[in-house]
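Here's a solo chain for you in C-alpha cells, the form predicted on its own.
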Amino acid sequence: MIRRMGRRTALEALLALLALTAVGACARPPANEVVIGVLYPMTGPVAQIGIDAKNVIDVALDIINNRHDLKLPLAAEAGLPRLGGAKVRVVVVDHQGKPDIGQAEAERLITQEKVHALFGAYFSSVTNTASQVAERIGIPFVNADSSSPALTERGFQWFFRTSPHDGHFSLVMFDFLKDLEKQKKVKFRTVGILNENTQFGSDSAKVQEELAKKHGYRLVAKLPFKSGSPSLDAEIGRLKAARPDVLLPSIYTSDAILFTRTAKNLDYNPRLIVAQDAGYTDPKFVSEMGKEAEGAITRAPFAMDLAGRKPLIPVVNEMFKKLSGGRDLSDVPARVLTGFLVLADAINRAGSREPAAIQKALRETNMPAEQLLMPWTGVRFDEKGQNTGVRAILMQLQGGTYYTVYPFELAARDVLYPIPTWAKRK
C-alpha cells in the first residue's frame, strides 16, 4: 500500500506512526514515579478553590518528595520509601465545575496519562461522575472536599472520602442550635433552607429538612434555586415574609456573595445564619464581603485559630503562603492537603503501583490525630469508604475574620447573637 503512495505521503504516514509511538511511550510513567490525576475547577466562578487546591498539593509534593522535619506522613524521607524512593507527580486538569467534563477528563487521565489514582474534585456533582469512571475501570479515587452524603452510599469499592459529609456537618449544626438555646436562653422554633440546586445543595437541603423535623423545628421556607442565578430578589422576598428563626444556606461562592448583597439591598435581617460551608469559607467571599457578612456562621472541618492545639498548622501555612501569594490556609486547602497525604501514604504502604494493592492499603488506613492538621480523631475508612474519624466545627465571621465558636470547648470567641441589623452595622 505504501508503494502506491507518493514519497511525501509515505513519509508523512511514517512520521505520524513515529509520533503515535512516542506519545504512547511518554504516556507510561517511569518505574521510579507515581502519577496521580488531579481534578479541580481551575477556571470559572469557583476557580480560586482550584488554584488553592493546586498550591497546597504542591506543598504536599514538597513534603513527600523531599526531607522535612515535620510530624506529617512521608515527611521524614525523600520520596516513597517502600517504592525505592519513587517520586510523586501530578497531572492537573480543569473540569470547570461541569460533571460531563470531569467524567471525560477522568477517562483521559486513566487511559492516556496512565495515572495510578485519581484525586478531586470539590463539586459533588463532578466527583460523582468522575468517580464512576474510576469505579468502572478499577482505579482508586480519593476525595477530600465533596460533602454530598450520597457519594459514599453508592456501594463503590474504589471511592474513599477523608472529609465529613453534610450529614456529619448538619448534625453538628443542630447540636449547636440546641446548645445555643441553653447558653443564650432563647428558643428557636422555625428554620428556613436556601439551597443551590446541584447535588451538593439538594442533598444538603434534604438532610437538613429531615434533621429539622427530628429536632422539632418547623420548616417555614425551602427555597432551591439555580446556582449562578442573576438575581435572588424573589427568594429573599419569600424569606422576609416567612421570617425563620434560623436560616440554613447551602450555596457556592458567587451565590453567597449575591445573597449577602441582595439581603442588604432589600434590608433582610436574619437573626442567625448557619451555612453549609462552600461559598462561605471561600477566602474570596471573606475578602469581598468582609464585615458585610458579619455574624454569618458556617460549618467547617478546619480553622486557623486551632493552631494553638495543632502546631503543624502555622508551619504548613507558611509553606502554603509562599505558593499562594500570601494567602493563608483555609478550609478547602487544609482538607486537600490531608486527603492527598492519605492517598500518598496508602500508595507507599502498598509498596506497589497496582490499583488493587493501593485499594487494600486505603482500606487499612489508620492515621493518628497527631499527624493531621484537622481536629479529627484520625483517618480510618468504613466499608463505604467514609472516614470515621471526622469532626466538624462551626466558625463565625466577627470583624471580617472567622473564629471558631463551636464546639464551645474549642471556641476562640463567644457566639454573636443575634446578628446586628444592617442599620446597626458599622
Contents of the next structure:
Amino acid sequence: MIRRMGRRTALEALLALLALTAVGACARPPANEVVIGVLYPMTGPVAQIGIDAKNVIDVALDIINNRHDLKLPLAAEAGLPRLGGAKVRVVVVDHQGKPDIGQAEAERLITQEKVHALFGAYFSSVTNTASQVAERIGIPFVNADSSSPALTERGFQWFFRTSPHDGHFSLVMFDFLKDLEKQKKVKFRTVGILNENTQFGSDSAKVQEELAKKHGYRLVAKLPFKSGSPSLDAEIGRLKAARPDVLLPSIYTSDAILFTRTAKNLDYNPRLIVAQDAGYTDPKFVSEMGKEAEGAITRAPFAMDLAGRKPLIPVVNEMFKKLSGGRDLSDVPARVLTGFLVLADAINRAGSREPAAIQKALRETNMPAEQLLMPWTGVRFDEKGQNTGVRAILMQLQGGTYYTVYPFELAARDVLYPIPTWAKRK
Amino acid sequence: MDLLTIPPSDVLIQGILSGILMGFVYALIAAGLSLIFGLMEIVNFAHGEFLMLGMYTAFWMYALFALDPLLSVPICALALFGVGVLVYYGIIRRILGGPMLAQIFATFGLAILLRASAQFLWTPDFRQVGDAWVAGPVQLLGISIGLPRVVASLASLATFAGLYWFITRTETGVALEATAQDRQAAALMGINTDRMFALGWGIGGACVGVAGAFLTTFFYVFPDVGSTFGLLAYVTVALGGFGSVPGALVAGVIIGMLEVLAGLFIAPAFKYVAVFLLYLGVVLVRPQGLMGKF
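Any chance you could show the form predicted in complex with its partner chain after that form predicted on its own?
Entire complex below, previous chain first.
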C-alpha cells in the first residue's frame, strides 16, 4: 500500500514538473515586446513600498505604451518607436527584502523569463546581490531607489543608478547644518547617529560619521539596531544620556513610528532631527505620525510642494492616484517612475534588445531637467554608473505636512528650530 | 566608544522601569504559548499571528466602530478564543497522532497562511490607533513613562492572576491541569480531554487577544507584526520553563529588563545578544527552564 502510494506520488510529481516546463517554454517573449524584470518587496514589513513601486511602474507603462500629451520621455508615441512600436512588459517578482531571494529571482528572470533588463530593488542589500547576477550574465540593471553609496563603487559595467546616494544626501545635510548655524546664529557641536543595521543604515551611518569628523562635529552616539525591534527604550535612553545637538536617523517606516512614539513616552526631546529619508517619507508615516513627528527634517529627492515649479507633478500624481487607491505620489514612486523611464528611453535609443546596445545607450543617456519629475539638473551617468545630475533637497514636517526647507532658494517654509519639546506641544 | 558606559541615574531608572513594564507585556504574549505547550506539548508556531489577529481585531473595532482598544479587550479575547478553538478542531486534533514534524509544519503553515491573508485583506500598511484613551506619558517622581505601557502591564498582571485563579480554583481549571499532567489518567477519571485541549487553545488564544488589544495602544499593526514579538515569546517560554505559566511571567520581566540594561550599559546592538546569552546559559544548566517541571 505504502509502496503504491509512493509510486503514485512520484508519478504525480513528474507530471507536475512536465507541466511546469511546458509553461516555462511558452513564456518566451514574442518578438514585438520588450520585457523588463522588476524586483521589489511585495510582502513583509515594507510591502507597501513595493506595491507603490508596482503601481507607478504601471503608470510608466501606460505612458510608454500609449499616446499621451506629456513632457515625459516616450509619452508622445505608442510603444518604443525605434523598435517598431514594441510594447514594454514587466515581470514583477517579490524578493521579500531578502538578499538571497533577490539573487535567485534575478537569476530566474534572466534565464527563465528572458528579460532584457532588470529594475529594482529598493533595499540596498537586495540591489547589491541581484545586480551581481546581472553583472555576471551581462544584462543592464537600473536602480532608482537604493541609496547605499557602495553600490556604484563596485566598478560594475552593467549597473546604473538614477537617484542620489547617501553620500550626496549626507553632503547636503552637512551643508545644511553649516548654513543653518549661520542663519539661526547657533553652533552645533555634537551629532548622534541612529541607524538600522542592514546595508542601507550601515552605509549611511558610515558616510555620516566621516562627514561629521570632517566638519568638526563630535560623534557622541552611534546606535545601530535591528529594524523591527519590539522596543527602542534602550536606544532612546542612550540618546537621552548623550544629548546630541543633531540627531541623524537612517531608519525604515516601522522604526520611525516606534521611535517617535517612544520618544514621546520617555520624554526625549531632540533639538534637530535630520533623517535619511526611508521611513520618514513613507506616506503612512506622514499621515499617521506627521503631527507627532513635528519638526523632523528629512532629505528627499522629491517633494510635492515643488509642483508649482514642475507642472508634470500634478498630472502624473492623478494617474498614480487612480491605481494606488488614492495614495499621493511620494518620494520612492517618483524616483521609480524616473528610473524606469530612463531605462525604457535607453532601450528605445538602443533600437535593439541586445544587452550591449542597451548598455551603450544607458551610458550615453542625457535626459534634460524638464523631462523629469525630480528637482535634478538631468540624468547623465558617470563611468561608475551613477547619475551626476542629482540634487537633494531637505523637507521639514510642519503641522503634519512636509515643506521644502533647503536649499534655501527652493524653500517653501523657514526652518523650524529647535523642535518644540513634548511638554510645550500640549 | 567605551565598552561599558554608565548611564545617568534618571536614564537608568527610567530604562529599568520601562523594561519591566515591557516585560509584563512579553509575558502576557508568551502565557498562551506556554499554556498550550504545557497541555499537549505542541509548539504553536502561529502564536505571533494570533497576536497579529488580536491587534487587527482591536484596530478594526477602533477604525470601524470608534471603539477604544480598552473597550474591545473582551471582544479581542472572545474572538481569539474562537480562533484558538477553531484551529484546534480544524487542524491540531487531526494531526495529534501524527509525527512531530507534521505538527510543527501544520502550525508553521498556518502562520504563513494567516500572515498572507492579512496582507491580502488589509494591505501591508502600518496601522495605528490614533487617539486611544490611554496615551502619552505619565510623570512618576520626575521620570517619564508611557501610560499605555503602564496600563498594559497592569492588564497583564490581572490576566495572570485570573489565569492562576482559574487553573487552581475552578473545577474546569483543575481538570485542565489534570489533563496537562497525565492525559490518560485524566481520561480514565472521566475528563473529556478533547474538550480540555480545545479549551486550552481557546484560553491560549484569549490571552494573546488581550495582549494584542493593549499592544495597539502603543504599537503599530501590520501583517508581519507577529514575527516582531513571536521570537521573543518563544524565548520567554523556553527561559521560563516549557508549560509553566508563572515561569513565563518571571522570564518576560527578566527579558524586558535585560534588554534595556544591555542596551544602556553595553550597546543597543547587543541587547538581544544579552537576552539570548542568558537564555543559552539557563538552558545549559537547567534544560527545563527556570520554572519548568520536566
